[in-house]
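Read the single chain below, which is given as structure tokens and is the form predicted alone.
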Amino acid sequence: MMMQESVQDEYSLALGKEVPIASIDKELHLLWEADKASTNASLINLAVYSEADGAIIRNSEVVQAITREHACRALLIGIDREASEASIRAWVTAHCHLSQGRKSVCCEQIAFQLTGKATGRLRNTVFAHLNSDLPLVFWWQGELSPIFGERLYSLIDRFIFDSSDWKSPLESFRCIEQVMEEVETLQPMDIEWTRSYHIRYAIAGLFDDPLAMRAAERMNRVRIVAHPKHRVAALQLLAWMAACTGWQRSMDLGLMASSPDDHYYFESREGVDVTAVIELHPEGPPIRLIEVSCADCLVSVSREPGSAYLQQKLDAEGHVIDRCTPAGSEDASELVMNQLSMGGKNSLYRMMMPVFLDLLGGEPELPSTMSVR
């Protein structure tokens, strides 16, 4: 008994006051009567998922965080599917900060608990607070569940998840892929891809070089080292060059059978057989190096552990650059915040997952019928 009363103050501590379900919205209105100084602000619908075990609670303190940039309706969702006894609890708040160092501008915060067979009633109970003019975020975190429903799907705009912290990336993958092809107009963000950004960012502008240009179609080899952690944000980065350079699966049975594991042999437009491998290594960031090299060339982005910072070199014809850059964080927070300041419809995500999805070991399809959607 104590250590319930101990974990209900806790929650109560992080996620303001607890309300009935039937009163959130007469509750949030009595908040605002009560502070007439400050402004609600709400240009979005922000659902933050979990099912992992005091989650709602670290959450909230991330979405205190999101809300110094963004103005937002936050509802934080809690499941645990696997409790006995069903319920429900909700708790509301707002998050406040100064604006311009005179006035306080709010957003609101509805907090839900669910448990047992009461998670049935996430679609009925939890989105019937959503602000309906304004579109919905939804950040999952962790494992793909039965939770991830057409029912809940169907009322996302913009998807966000970790593919990292997946155990099973292919059959999440195909989920996702399914759920891309049912619901055009949704949004996929995959936190895993955004913390390849500053990577692809840099090897693109090292082949705006001439000389790195010239030598693009006669690149024969890829080298990428990965935290094991991380081999999808790899594979991503790997699926990312052939689908812009136009490089396709080689089809020599030969080789393919041959073929140890992460390495993949393409073709490019030219004709050129191009190598790639993916190394593993348990230190350092998530991705520490890719290069791309060919008999005169070499373009490489690489990053050292513990480094704020990428570092960039060409190598061609005797033309040599090497020069450092921001690497960017790997926060999911800070990166769910960026992608929210970028906005924008992913569409790169989108070409570059049926080259990702042959990678990560769907079936192999031939060229011809490759789709780039």
The other form holds:
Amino acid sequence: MMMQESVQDEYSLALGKEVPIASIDKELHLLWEADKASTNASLINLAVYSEADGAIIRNSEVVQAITREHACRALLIGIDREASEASIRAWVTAHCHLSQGRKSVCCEQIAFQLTGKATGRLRNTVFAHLNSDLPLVFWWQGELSPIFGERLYSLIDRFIFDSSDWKSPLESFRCIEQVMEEVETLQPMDIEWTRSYHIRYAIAGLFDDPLAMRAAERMNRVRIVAHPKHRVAALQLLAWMAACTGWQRSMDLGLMASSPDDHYYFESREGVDVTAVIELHPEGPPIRLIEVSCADCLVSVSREPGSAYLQQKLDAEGHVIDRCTPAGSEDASELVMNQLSMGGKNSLYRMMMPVFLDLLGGEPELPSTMSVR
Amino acid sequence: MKNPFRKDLVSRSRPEPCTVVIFGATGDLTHRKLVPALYNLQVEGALPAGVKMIGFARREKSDEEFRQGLEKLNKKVSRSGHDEAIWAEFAQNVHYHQSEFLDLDGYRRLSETLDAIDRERGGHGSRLFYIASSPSFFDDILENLKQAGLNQCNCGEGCWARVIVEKPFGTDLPTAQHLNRVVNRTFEEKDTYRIDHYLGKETAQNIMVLRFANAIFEPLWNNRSIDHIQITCSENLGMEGGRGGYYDKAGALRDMVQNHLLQLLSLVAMEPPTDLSADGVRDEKVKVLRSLRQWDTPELVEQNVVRAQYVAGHVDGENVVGYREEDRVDPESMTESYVALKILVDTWRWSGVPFYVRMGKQLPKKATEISIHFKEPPTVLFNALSGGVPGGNVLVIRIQPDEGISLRMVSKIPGSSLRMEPVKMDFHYSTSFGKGSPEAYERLLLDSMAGDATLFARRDEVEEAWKFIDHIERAWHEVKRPLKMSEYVAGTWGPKDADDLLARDGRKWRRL
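Given the form predicted alone above, what does the protein look like in the form predicted together with the partner chain?
In what comes next, the whole complex appears, and the chain from above leads the way.
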């Protein structure tokens, strides 16, 4: 009994007032009536879903950070599917921020904790509380589970997930691919993909240089050094490069791979053989280095462990550029904020996806002990 | 050849590596706006690698002294804060070039410096000249750029030489035409960027999105549904910081209406462009300016334009002096610190819909906004009610300082009787998008590097705007019987004559 009370206190402390499910709307009204000086703002419905124990409390803090830049109605959903009894509890609160030092801008949050068989209640009860006419951005945390079914994803406008969390990325990505085909309006937003945004941007910036551009067609070697947890990010980077340049997988050479690193072989439109290697390094940032080179030109973007900057380097025919640029955050909530700021249809992700799935599926996944140097 | 890695990375024009040369580099604009804008672009990784900046000015300075001055102000004004590491990288690419604007030899030395940079960089050769000096030097700078051969790119295919010209672009039609001739003798029109920083503001850009991406507005955007449109730019400042010298030669009409407010008017009034290309948009804007009914006699000016000067009053709780008592203002000045105009756009769409434009100094608050006043609904249904229907719908596009959009509509007051009151639906950028908007100069600098001239004024736009303004200026200053100069107390919303201008049409200024 004592144990249960302390858990309840912790929930209420983090999630606000516990309310009966049937009174959520009424309690939200009361919340706004109590503070007339605040402005209620919302551009999206942001649902944050997790099956991890206690995640709902942590997510309340995450949503607090997100609402600084993105006005939303937040729905926190925590589910314990293993519990034997079916139950549902709800809390309401508001996250307020001072806008430009003047007015208090608030976003309302409804938190749901479900236990037991929850699929029907998730759709019928939780999604009955969406702000009408505003898009639903659904942030799925952790592994995909059977909850992610048609009855759920047909409601979603943007689906945020972090593929670096997945133990079996191929299987989950096949599922995402299928959903993307089935629901063309659903926009997938992979946090792992956002993680490499600044690196892609930095690479593109270097190839603005005419000497790098001239050398682009001769580039025949790619080297990516990544953290083992972020092999997916490395593969996505490689897939992005291949999709942008039109490199095709070269299967004959691929069979010759023999080192513990991931090797991939491509052929460019101009008939140049391109060798790509992904090295996994257990220390440092998700992507530590990406290097694209040929005999007379080297383009690289690197990040030292602990550094907040990316180092952009170009060395072409003696012409050298060496400058730093912000690396961006690795924090999940900030990455979600970045994704929300970008808006759009994420067309680049769709373009990269087929090559990425080919790379992911074409190579057997190596045990981390084998691939880590 | 296109950079394959730029594809779909960001949905905007791709900036190209270049050297930016700023004329008037020791001035306020460079320190407060241009360099912080370039720095912020660097922070966001939006500047292509290899961009260099050269400040061209008359004072003796070393590179280091120049950088230190820029850094000092960047720390104060930069939107994204000041990161020492990023600044150090940025500052490495900032150089100073000392020369008189009239000294051709200085431009030849600049040419050598640029060539050396290009050799070191591997032959980009693209150059962006930003003329941020006093307008009196525009001609000489352009002429000397040509004499030194800097107006063209000599580094082969793909490189370019462009010029950005700050406002004011001329002081009347003849001077603007002269300046246009000089610019076009020096640079091709496609490489000429006449800057109007209002067009770099998010809300100004949003006007087109609001109109053309929302199916509910476009069918109503005409004389069948709209009664009139008001554009207001009010400033709560006077002639602080020695501004009186410049302002007394320009006045409200030439300083603000000719460029900023007519640009906003043309965005509101234009027809949908066939595409979003620079010329597609500018073709439609210039058609609006060509359609402005000309107030080309003193009588028409007297009927449709009000000018005024402020007299001593209170603004923000402070005593302020009258316009003619301001520092560097002629005590006999006949320059207007306030202007209100009725403008008619003679097109099929806008026939009979007046645009009321007003701009003034020392008004109660700082605000720029466009309000679209829809016609009132037929009162047949509610005409038995006492008081009738309270006003029509008003759509307000706020440009600054609190960017946003609001829509006024009529609603029933709760209760058993049928009584109605106007209510407002309000959208604020600041509350809905917590993230600050980029400075207008950031967008405009990036666009000019990318060769996207959509948000810059074309030659014919500038000249058409001056044609309209010149008739009014002539009526004010070149007729034997000077037209009336009204007065308003500082801290009020302008003279009574401006209220009368609308009252004659049965309308009144929107309360801000």
